[in-house]
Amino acid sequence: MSSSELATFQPSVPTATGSARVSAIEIAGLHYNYPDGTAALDGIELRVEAGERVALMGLNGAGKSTLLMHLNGILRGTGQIRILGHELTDATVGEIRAQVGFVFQNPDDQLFSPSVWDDVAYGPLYMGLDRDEIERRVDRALAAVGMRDVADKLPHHLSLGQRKRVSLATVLSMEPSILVLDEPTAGLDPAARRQLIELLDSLPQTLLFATHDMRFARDSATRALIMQAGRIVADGPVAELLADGPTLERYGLELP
């Protein structure tokens, strides 16, 4: 990714009134129950500052994906969520979804159009942008992920690694301030995994990702969180937390 392409994805961050610095993500007292009544999130408290790169770790069922899906209103629990100083409500959810780009673990959950170009254009089109601006955003998003040459192809004819890149382009085209990714390296072969890591490392957005890939967390995050039973049970600099064998073992994780 060239420096000129990178510059196009410097996010335009809305700020709260006043000059005080606002956090990228603030969560207070977040609870969520599954339809059968099982507690999925149990009083989450979390603050993520702009520019942080945070790995969210834990066993299956710990609540990682459920937490991520609250950040742009895909799921709605009780408690308070503030994105860039703005509370997530029915009135603000549209604006917040434009600022929080969510990339699903399975790209087939995100790609549904007859061409790659159409998938990447969907978000800007939904935002009501004019044709020239849509074309500009699509071209730059595809260039950023190295997928310009497949713009006219059917998404489901691409490899998994290519589809993951296109899924990322669909959110980059909306020029969000925050990127949220669910298991971004899952299922990738070593070469595709390495390419995706290099791409994510080149992006300037605040980054929060759920992962079982401890090496990816070590190499791509500055901070790590561990979840268990819907709670955040450990939080610290990634190098320190991933070197803490007893803590990792306590929560069913392994040293990278």
The other form holds:
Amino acid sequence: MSSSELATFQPSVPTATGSARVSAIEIAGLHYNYPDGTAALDGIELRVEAGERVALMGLNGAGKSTLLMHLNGILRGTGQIRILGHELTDATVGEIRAQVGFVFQNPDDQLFSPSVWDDVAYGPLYMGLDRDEIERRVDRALAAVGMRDVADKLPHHLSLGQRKRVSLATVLSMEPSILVLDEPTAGLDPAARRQLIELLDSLPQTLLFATHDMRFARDSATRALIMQAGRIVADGPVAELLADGPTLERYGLELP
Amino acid sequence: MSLPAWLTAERYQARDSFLHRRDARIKLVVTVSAAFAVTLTPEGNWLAFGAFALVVGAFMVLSRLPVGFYLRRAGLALPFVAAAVPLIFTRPGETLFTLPLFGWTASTAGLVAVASIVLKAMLAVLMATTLVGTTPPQALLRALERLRVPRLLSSTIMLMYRYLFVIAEEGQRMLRARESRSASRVNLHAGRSVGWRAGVLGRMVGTLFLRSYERSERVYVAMAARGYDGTIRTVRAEHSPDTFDWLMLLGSLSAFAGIVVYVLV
Ligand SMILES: Nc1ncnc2c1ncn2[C@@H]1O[C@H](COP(=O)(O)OP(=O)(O)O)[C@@H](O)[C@H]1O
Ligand SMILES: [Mg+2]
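Now show me the form predicted together with the partner chain, since the one above was the form predicted alone.
Below, the chain from earlier opens the complete complex, with every other chain and molecule after it.
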């Protein structure tokens, strides 16, 4: 990529005058190596403003999941992460988890309780909310994803589409201000995919999702990032980035 | 996500040494005989334990496995061995010392018993560690079959080895999911109570069991669909013992027999 091309994909840094409000996510110099030595993140710089809807693209192994798992402290690399202005540290990780709802790619990694209701209630229960508030939140979260009637079922007996929606409910019940989703539409049939996308579009949260689904990125995101080998190599408004054939091709991506 | 590397012995099995090259059946027989011989040796036979230690030490040197690997494995066995410690106080015999506060008396006979049990256990564990560190699991399982260990047992062990890691990783992912949603709010007490958290963990174990059980049924159906009848077949080239293997077998068995006979007669 030439330097002029790169310039069009620079993150939209707020101007000094308009930066009174804090960014939803700020990451500086983030590096992470897996215990076996794989350098999965190699200097991530990223700023996401409140209300943005960001699609994270890139081939398998680019480091998308690894990056996302840093946002609520599941993985801890070196570098700085700020969520809503608060630096992520051992002391703040608990409160940051209340603000960042993380949905794993595989619902079986997300759901660990014997019933759907228990799983959706886990977050609010752990936070120490009172009984009425918990029931209200679980009910709202299940209603939001259209899964109220499976509340008493075993999570792993649901279809993949249902499990994906229940996974989302388990973090919605915590009422986070940022949602982080790893490949939310992967493996879904067209109807389940459509339902999930409509659901995500209706949510008010700041959104950051990894995806290979270019139509989903185009229709639901306002901004797109491309990762390669542990770095963010392109960043810009989704319409511009997806219209840039040569850049997409360079990183192995293609339009539907 | 993977298990801690120190839990598996794979990277040690891939090394090379005199012992790595030996026939798995021979190693298995030698290891089991060593364990029997050490167990047969009566308590307090320090000379015999010393002789066993020399043999076990020789195998450890021949394996060229790092000392750290042996120490970690021996460490895993320690909690079980610790169960023998109360014997110091329960064996009747000449008083060694009295525990202040409790007033329990330790006996010399008790000390001898505990020391012997710890020694026996450690010698057996070090021998087993040598076997496991120098033999890949497939070779070990094949050795069990060729030694005519009942098929049900060998195929159960094989499937257990295959799925142990799958299940352990599944458990780790469940713990990660729980951690990911264990959040706190200012002015609220996070984590409720120890009892509540224990209840959650208990239900997670239940869920893991249920998932594993259902997985086992799916695996069985898939295997049966491909003609599984209880035998694990292989077309890999079969090993046959060479001169070194026979020499090692003869040498070790006579050493163990010699020590045991010397002690018992
Ligand atoms: N648990 C792990 N241990 C070692 N390496 C890993 C692990 N998870 C992922 N990796 C490696 O880290 C890199 C980034 O992986 P990941 O973040 O999963 O990529 P993506 O989500 O973009 O497909 C890849 O090279 C992958 O092989
Ligand atoms: Mg991924």
